[in-house]
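In the form predicted on its own, a lone chain appears below as structure tokens.
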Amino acid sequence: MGSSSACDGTLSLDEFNASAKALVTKWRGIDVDALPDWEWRPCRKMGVPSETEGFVALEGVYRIRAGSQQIEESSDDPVPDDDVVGHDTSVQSSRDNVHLYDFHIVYSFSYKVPVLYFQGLQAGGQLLTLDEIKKDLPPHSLQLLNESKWTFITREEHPHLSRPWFTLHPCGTSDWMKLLLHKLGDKDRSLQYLPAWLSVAGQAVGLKIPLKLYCSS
């Protein structure tokens, strides 16, 4: 078998898998108090879970905005009660504060690199606009969307779920990743792929990063 695809930035199937499986694993042992794990979808085709096709979900992440400061949790976290807030009207502020991400990596064959795939919703279960998501957004989240040109957010109908969901388009991942990986050997570069990844591609719609995602063990 040849070296690793990742030396030109690109992913094969079967090393995306093994990167999915790995961020998983790892993400786990972290324990990211703030957000929820990392979970491995397998594909259903013609209603049987595929043994060599998923994506790697994310779902559950809430983000309150108070004033400017936006803060990020998991939707096991609590949310504000009503029992607990004096008037109406601050009970609805507060919901109107508070919206629900789920994020999704799935494998781009076209590319051959991971696609960041990411929805919002309103407390009371509607989509956000992508002006919507950009408010939500830290600053040097949106500095880094109108500065690189390698990061830019589309919309596009998810592979698997066959609904429209935004993503950041892939046209330059292989670029920025051969020059994430090159210091690592085949073996640590395929494996660390979707953590490297996930560094850049977090960082374009305010996830939190863990720094010791990206460190090899």
Contents of the next structure:
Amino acid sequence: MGSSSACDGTLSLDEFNASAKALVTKWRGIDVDALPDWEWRPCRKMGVPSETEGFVALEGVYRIRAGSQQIEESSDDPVPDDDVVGHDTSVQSSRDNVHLYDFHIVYSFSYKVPVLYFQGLQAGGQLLTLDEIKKDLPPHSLQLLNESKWTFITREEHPHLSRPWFTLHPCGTSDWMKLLLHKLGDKDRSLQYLPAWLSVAGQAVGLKIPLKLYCSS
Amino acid sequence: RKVVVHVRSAGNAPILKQDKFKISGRDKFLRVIEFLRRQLHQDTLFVYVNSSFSPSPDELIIDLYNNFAIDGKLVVNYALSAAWG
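Got the form predicted on its own; could you also share the form predicted in complex with the partner chain?
So here's everything in the complex, that chain up top.
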């Protein structure tokens, strides 16, 4: 079927599906406390869930709006650089200061790589603009987005939800995936593809991926 | 506690004369990134650990070392990232 992820940094739809399911399983097993779980969403054609097409979704990620000062900190802890706050952390801020993010990993048939689609919402449900989203990002993410041709944001129609979302453009993906997967054998390459990919995509959008995802079980 | 980091060039990145050094486990990965940027005079580097992922700059060196070191060294690869302009 499609080309294997051999040396060119791409992967086939079957490999994507397998890697996605492995990601969901492994993530659930490592008990990530600051983030919800990734979920597999099969595509629906005429109401029937597809066996072969779907995407992975991480939804309801909280970020405290940049500049809001209402978080109650315990006495001596420094304010963390990372704006992501887990949904079971008690936050003494008003609802208006929380932004909610959804992240979807969708397979691109034209580039044969995963693509990250994301959107941010205010507490009242209004969509955030790109400028507002960038204000929520740590400086390292902004640097990645501004400086590298491999990681930049565009606005595209979500292939399964028919609405424009923001996306990390896939054109550079195979270049850096080639580097990340270089040392792995074929079987490892397929399954490890998404965690490896996520380590970079996550940094570009301020999503902190736990190290445990990369430890062998 | 200091740990040994071994940096390796990948792709067409220049090879550094000094490719092994010791760094405090309490430092963050950012220090390795900054070291590489200075030595290579490049801001846009793609930096990743041997086990095929790119760590966030605020990961602690000791965490990376404990989980991913091989033969007493943390291997960090670097490549030139495609930069704008």
